[in-house]
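What follows is one chain in structure tokens, specifically the form predicted alone.
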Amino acid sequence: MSDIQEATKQLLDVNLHVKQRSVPVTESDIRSESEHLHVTIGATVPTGFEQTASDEVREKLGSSCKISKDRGKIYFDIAVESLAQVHCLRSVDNLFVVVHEFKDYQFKNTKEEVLKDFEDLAGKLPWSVPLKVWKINTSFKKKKTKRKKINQNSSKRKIDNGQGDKLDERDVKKEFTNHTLGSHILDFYENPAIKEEISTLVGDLASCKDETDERAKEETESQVLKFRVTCSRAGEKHCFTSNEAARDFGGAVQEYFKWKADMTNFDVEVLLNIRDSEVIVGIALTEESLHRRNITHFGPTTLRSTLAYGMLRLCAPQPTDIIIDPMCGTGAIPIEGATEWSNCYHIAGDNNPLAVKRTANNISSLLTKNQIKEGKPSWGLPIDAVQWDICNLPLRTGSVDVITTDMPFGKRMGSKKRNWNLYPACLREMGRVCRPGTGRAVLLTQDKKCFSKALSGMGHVWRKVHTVWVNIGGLHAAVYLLKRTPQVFVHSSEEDEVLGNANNEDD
């Protein structure tokens, strides 16, 4: 059997009996499930960007995808073997399970009644296959997390060794090993190329049924899951509070897995999400937000790397695009842009130095977890970073593709008074330095009232194209998106002479 038959074997080991109580699963129910493999899973998305989301799953994973009527989720089938993929997307922030959806639950009248229909509900639902995507993915992660503890001890050794310390052989050989298998595991998830063999493979399970419970059993009996209960509700019918419907409900799962309720320190966390008569019920795959991926050096107003992508991608780069922030704060926009448009080159400005300094760093930190991921130099990213005046770019005229920036708020960053100056002089230079005609803008801010007044007064250079409206942490935003109108930019002097010629004719 080879590596990635036997790493494989690992990770579909997913029969998940707990200590007391277990999902009842036959022989052929196994081999079912095991060769047509394929869950719900839902995903939490910036408010406003749903469609982008979508459209990323159905472009990266092939799948079809439903926008909830919750803002800020979606929802889309997916084979097992894309697992992984689903972590890759970079338009998501937490992603679940779904265990059951109910599209027209009905609530009964008092509170008693629907807090007993919550603990019977426990029982009769379809846990089998979530929970197995849950033991995959928790598999999964553990793996991840053990190479990368392994790559950044290797590369520690590496230093240690070049100053005269000694390496013990059998560590190297152990290390070396475990290092192979699970770079074997992390395949499963990472090489679309080994998919057909997979599949393949995923019809082995059955066989191997008798081990896989014998060894589930010894796991659980050592150690009895950890879970809690988290209930999200809107709406203005329901005679519950989302407290009571967790601990109700909680103690119904309790009581039908014997596991152990534990807020804090957890293994499985269930979600109830519901929304007027909607309610699903899931399993969460997601410790904390995939947004916390690129920045390790924050700022007073750092944007999510999952809201800058989706700013990014309403511009559609294109190869060979200059793409400039140029307020970058902390450089989320043009790190997310680096990262994922690596066929273009991003720049990062900002005024204050201590925003430069973070941006930078922000770029090292990124280069150097990208090193020990793959285990030798980087060849670095296309971005840079400089300090400039807004109003007064060291750019050549016409010279920018693309202009993507979180303008300030006037909140946290400048102020209300302040903006009424600083944003016409900021389109104005926008628009000196973006390509006439095929030139764009994606703008975010909530100050929408001196936006508007600014951009009706540049009218000759931008042209308003979309308005995605967000939520930033608890602000009622926009994101806009504009076009450079072919027009050739003209500076103030020659304007003013333009304007007098004009007069004179009239004249």
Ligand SMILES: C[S@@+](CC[C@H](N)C(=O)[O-])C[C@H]1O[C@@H](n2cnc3c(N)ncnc32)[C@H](O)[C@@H]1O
The other form holds:
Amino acid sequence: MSDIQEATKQLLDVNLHVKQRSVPVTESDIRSESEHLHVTIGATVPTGFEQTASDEVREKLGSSCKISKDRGKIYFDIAVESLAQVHCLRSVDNLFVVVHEFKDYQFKNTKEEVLKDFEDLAGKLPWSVPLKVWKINTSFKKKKTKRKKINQNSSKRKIDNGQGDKLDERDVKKEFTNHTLGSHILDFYENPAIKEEISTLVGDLASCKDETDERAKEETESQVLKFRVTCSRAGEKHCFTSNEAARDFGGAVQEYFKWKADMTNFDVEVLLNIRDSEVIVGIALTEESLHRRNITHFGPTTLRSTLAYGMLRLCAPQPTDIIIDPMCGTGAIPIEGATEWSNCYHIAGDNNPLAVKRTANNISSLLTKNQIKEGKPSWGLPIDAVQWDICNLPLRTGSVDVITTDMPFGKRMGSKKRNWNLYPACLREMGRVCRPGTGRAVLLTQDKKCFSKALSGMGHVWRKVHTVWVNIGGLHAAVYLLKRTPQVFVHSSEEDEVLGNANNEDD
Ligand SMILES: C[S@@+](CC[C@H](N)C(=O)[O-])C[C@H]1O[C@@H](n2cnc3c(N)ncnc32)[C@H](O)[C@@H]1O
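So that was the form predicted alone. Now I'd like the form predicted together with the ligand, please.
Full assembly next; the chain just shown is listed first.
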């Protein structure tokens, strides 16, 4: 059974399960109820790759996307049956269901007035459908830490299909008032990676607490849902901080649903995203970023799988293509490639034996994971890992279709000084192995000056087609899409010979 089939089956199970807790209705009622649930999903994606993510959504879900002016976010509408497929997207990091979007929110003039408005907002929002989607989603979302189960007998009420008048929202309030979830008010995170660091750290500390205390506490709190509010804010003209907005809006959400605030062990994470005059309230559908799927053995500069996917997609891999990452580090790019483009053959190489070992371990862990998931021996992945030097690749001239690599930036890896020799040598050797006329390369670097200089000396072999600007851990980097020119590669010795002959002719 494929991932999607499995998840869809689970979704159906959840629907039936929801039915048991609601008024007795037939299975077809449940189906039709779900069939009529349509929601807007928001997703964070690697900055610069919004269009790639939008293309993937259109291709796999048939939905068109709105690319937010807030870089790194896309929005699309789905029927709830597609929720499982949304979790299988390769280009998205975090997912949330939109509760409400204010395109042009009118902020009042004073901080007190603005915060009072946020307080009032909690009781006015159309929570019903998003909360139902959140509930369905809990069955197939990847869990970061063990969570308590929702009290399955707590509600006798059926939530409506979300066209939502005031009465429906009151029903939802009752339904979710009696669940197990918790909130804590977190200030803000602009960068999802930073947020994850905070959550993980606090979670680890929490796990050191005395277990008996925890169990006793859990028993008394078992009926109450825990939540937290996370506010991100961008824009010059706000008279309040994200911390204040999260605190006051969070307080009102707590009051409205009678949930309990818990920063680390929350069930529901309510998001308040503010950018200039745009305000979006959402509920998180992922506990940890979906980019954490392939890698178990990390290195100093491991790339997000979502970014690796975006880079690979830029070269439009075709069946039977030979795709290499000549500076693979922990193998994030070729492993993502072998998973998503399994009809191609991928080679991961690095000159550092430790990196090659990490790549091999990552491949092996992924195979074991797949084997456990499928309950039978896995067919393996179309990938090999080798140790090599990019300046002297053990590959035939013109034998490679696609090169995708993340070059040493010269900060954490290598040095800017060394890049002045490395980059021209890389481009030359990559030009040798890449197939003239059809070959392409997608190269990521933050050392743009050095790269541009090296490329300018290789115009006969490489043509720059497109540049995507990305943010890698706060560094402004570039992803270059290059096309191999039709010019046949001339080896240096042959070049010397040609030059020698030319000189002789001059004599
Ligand atoms: C930015 S890291 C790649 C990180 C990788 N994308 C990952 O996800 O882990 C660059 C890699 O280039 C490798 N490298 C540097 N010089 C090299 C050379 N001459 N030949 C092959 N690999 C080299 C380094 O060992 C390092 O692993």
